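Form predicted on its own, single chain, as structure tokens, below.
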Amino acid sequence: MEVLKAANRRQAEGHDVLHMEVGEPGGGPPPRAVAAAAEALKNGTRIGYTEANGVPSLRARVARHYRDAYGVTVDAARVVITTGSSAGFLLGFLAAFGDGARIGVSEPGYPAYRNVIESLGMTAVGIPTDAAARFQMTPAMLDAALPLDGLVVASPANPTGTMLSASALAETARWCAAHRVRLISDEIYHGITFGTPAETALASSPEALVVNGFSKYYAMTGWRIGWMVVPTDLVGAAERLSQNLYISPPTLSQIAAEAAFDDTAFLDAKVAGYARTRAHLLEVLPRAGFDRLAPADGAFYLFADVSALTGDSAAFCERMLRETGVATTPGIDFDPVRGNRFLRFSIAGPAEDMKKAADRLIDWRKRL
């Protein structure tokens, strides 16, 4: 967000910026979602409070999604609609854990996990991963982090884009069961994969707490709508927390989200665009010196080890923005210990902008 502020200041001063810093899908939301929202407003549909856990029809549609996409049966009563996946993590952590709980998070990993956990009076236990493990946690790494009350996994992951195979995810679920650790699976980037589809944790752990939403694959970031699938013992707690923290998810967004499930042709075309951009950047970024990239199995990120170029990725990103107009994210957000050696490219912007950014970086590196 600080990089985005700097990029916006640069634009306000009349300079152009090519945005590779923010994890936001390019283009608009699904047309069917927009049409459903417009129709609801046109017809005078009441846009008032809904049930705290969401409207029943959307909850049922989410449950059907698990059957259609993964072959997993989910009771709609376990589905909780949230104000974005961000609210899902807040509700999930509060429902599942008490003060002082120790929750494992990957380093590098999405910084909001750590920040939300710490803000709730819990302890985020950083678990260092490495390129040899494809930046995913292994049972040996988890053993070294014990004791834990919970564990957050993400596949595909932010910032690396790497995935756990179905067997590795199942192994992680078995480890959690054996050590009485509650598994929280962030599946927000499901649908955006470049090869093997992502597997849900529910396939191997019916008691997992799963968080997903409509911001990434469904390209509905500003609609602030997401969901959780929670174990039966947490449904009531999630509902009471929702009632008190924000009453209910936004009604119009719930109407649009239900329609978004039926716009897969539009959404898959968007993913195909990410795939083309990914392939191009994997080919050309090494020419700019970014030749140590994490395997980008999914999501829309490329995570680069830039230790051969700099020991301070924040300063490096600042200089790159100033001299090329290309905005990227330093790795320190994702890994407070080793992040000064990494940076993240978000590749979800317009394809021409992504190509132009790569060309600028190649030219910049030649001139250094």
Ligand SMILES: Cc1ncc(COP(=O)(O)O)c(C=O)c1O
The other form holds:
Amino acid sequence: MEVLKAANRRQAEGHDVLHMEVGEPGGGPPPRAVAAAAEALKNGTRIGYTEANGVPSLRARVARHYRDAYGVTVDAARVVITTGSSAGFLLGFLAAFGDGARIGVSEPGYPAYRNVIESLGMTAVGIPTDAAARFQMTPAMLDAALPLDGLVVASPANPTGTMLSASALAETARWCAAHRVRLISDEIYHGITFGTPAETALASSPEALVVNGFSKYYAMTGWRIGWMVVPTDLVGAAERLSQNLYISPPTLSQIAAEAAFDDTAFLDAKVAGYARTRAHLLEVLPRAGFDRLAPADGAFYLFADVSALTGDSAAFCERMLRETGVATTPGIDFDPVRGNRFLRFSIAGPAEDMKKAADRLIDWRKRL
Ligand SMILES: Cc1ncc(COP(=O)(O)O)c(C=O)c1O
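One more: the block was the form predicted on its own; return the form predicted together with this ligand.
All chains and molecules follow, beginning with the one already shown.
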């Protein structure tokens, strides 16, 4: 966010900035979602509060999505619509855990897990992963983090884009069951994969708490709409929490989100665009010195080990922004311990900008 502020400041001063720092899809939301929202406004559909866990038709549509996409049966009563997946984490952690709970999070990992857990008076237990393990947690790493009450996994993950195979995810679920650890699976990047499609944790663990939403594959960040699938024993707690924290998720966004499920051709074309950009960058970034990239199985990130170029990636990103206009995110945001050795490229921006950015970095490297 600091890089984003610096990048925006430079842009406001008239400099040309190429954005590879924000994890946000470009190119607009699905047209059917926009049309459904416009239609609802035109028709005078009442945009009042809804049931706290979301409108029944959207909950049923999410349940159907599990059958269509994964072949997994989910009871719509277990689906909780949330204000972005961010609210899903808040509700999920509060519903599932008490004060002082110890919840394992991958390092590197999405920083909000840690920040939300700590803000709730729980303890985020950092579990260091590495390139050899594709930056995903292995059972041996999990053993070393015990005792734990909960564990957050993400596949594809932010910032690395790496995935757990279906069998590795099932193994993680078995490990959680054996150690009575509640599994929380962040599946927000499902749909954006470049090889094998992602598996849901629900395929191996009906007890898992799954968090997902419409911000990434569905490209609806500002609509602030997401969902959770929770075990039956947590449905009531999730409902009471959403009633008290924000009454109900945004109604217009719920209408739009339901229609978004039917716009897969539009959304898959976006993913094809990310795939083309990814292939190009994987080919050319090594020429700029970024030759140690995590396997980018999914999401829209390239996570680079820059320890051969710098010992301080924050200063490196700042200099890169100043000298090339390319904004990236230093690894310290994702890993408080070893983050200085890494940076993250977000490749979700317009293809032309991404190509231009790579050209500038190659040129910069020659001049260094
Ligand atoms: C891994 C991961 N989970 C969750 C989120 C939150 O997304 P939202 O609240 O927009 O659904 C993000 C956003 O960048 C993310 O990268």
